[in-house]
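Form predicted on its own, single chain, as structure tokens, below.
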Amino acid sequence: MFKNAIVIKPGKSIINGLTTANLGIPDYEKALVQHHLYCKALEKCGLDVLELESEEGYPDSTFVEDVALLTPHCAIIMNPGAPSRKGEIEKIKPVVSRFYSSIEEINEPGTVEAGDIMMAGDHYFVGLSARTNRKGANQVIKILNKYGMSGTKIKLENVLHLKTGLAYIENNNLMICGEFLANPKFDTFNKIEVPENESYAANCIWVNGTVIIPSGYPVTKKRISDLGYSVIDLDMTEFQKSDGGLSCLSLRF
């Protein structure tokens, strides 16, 4: 079960943020209130909601979820692979230390944005992308071990990041589509297959026995309202021309 959520409101400078998805230019004020409303749906679930101001340093910054990996047992402070997103690790760092006393960090040569982190239980599966290098999947999987926990890597090969195809939502439910399908790593996971046409709404996430997906995607809703989780959801279209997803708006432990 989750108690906090630690999110970033979306700067105006989220126009100029990463992007591959040729979706257009984000609107600033739908940004606004479609962040707002994810916050109230977090509310929602019983979480108590940080929200830190803009960074308009840092376009990108509203995905707080890549800086950080908070665990159970620590947190990690990441070392984002996109050069612009770096100086995003400063600003959070003071903020995680209100909640945590053991606090590891990646360090160069290593990368890793947590967007390509999934965790299931006590295991994380993590992701090698263009963000997220060997090097750093190692750091982030002797940390693990530190505190008991273990660690898979698992080579990306047209995703962004590991959870733009993956959500795990508890129960040894697995959201799944894609390349990740026919990946035998996943075998041991009862795996509810997203359509291809829907794999937008394959980042969801499972909020303390409530899945939030974005709105749209009937069929995707209707088999995760099958396995008998409540499910809200949310209009996520501008945050999705940024190549962003539920999972990477907040920080949540």
Ligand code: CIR
The other form holds:
Amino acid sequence: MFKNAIVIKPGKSIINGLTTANLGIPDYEKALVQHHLYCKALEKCGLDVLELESEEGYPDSTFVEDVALLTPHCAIIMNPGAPSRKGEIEKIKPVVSRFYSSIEEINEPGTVEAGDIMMAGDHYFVGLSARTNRKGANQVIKILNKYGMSGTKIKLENVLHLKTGLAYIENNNLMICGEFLANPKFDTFNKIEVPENESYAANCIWVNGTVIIPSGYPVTKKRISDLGYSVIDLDMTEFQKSDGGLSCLSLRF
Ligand code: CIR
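For comparison with the form predicted on its own, produce the structure of the form predicted in complex with this ligand.
The complete assembly is shown below, putting the previous chain first.
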């Protein structure tokens, strides 16, 4: 179960964030409303939500998931692969230290963004992507091992982050899409396929028994409901324009 979430309010500069999506420029006011409803949904799932003020100097900082991995045993501060995002860690370090006494860091030449890390119990899958390199992934796994946890590297071909196409929703259930479907490293899971035309919904989050998914993906929603989860769907259009999904908007621990 999770108790806490840390989020960062989107800034006006979100319009200048990194993106590969061809969906237009995010509407700041709409993003604020969507972010507020996201926080409310986390609270409804029982989390205490700590909302940090926006960081105008860092257009992508609302995607706070990428800058830290908060495990039950330690926190790991990342070294983001995107040059424009490296400075984001300075804001999160002191906040994380309010909750954790064991804090580790990923160092150059290793780079890792935690959108590339998926927790499944004590085991973590670490994506090798354009943002996360092998040296960084090895550092993560070494730290996990030090605290009694383990990790497996997964090579990414097409998607931005590992969790762009995967979500572990507990009880051995794995939401899975695209390039990951045929990967034997996921064969021990009960795989719930997210159809290609609903691929954005593969980035969903389990929060204390409820699964939060983006609105507008009925096939995926039904597949999750059929497993017995309660489902909340949220409008995420403005974050999708920045390649961001539901997991990216919070650190849950
Ligand atoms: C970026 O490209 O870094 C942001 N525009 C989106 C980050 C999304 N984060 C994630 O998938 N964990």
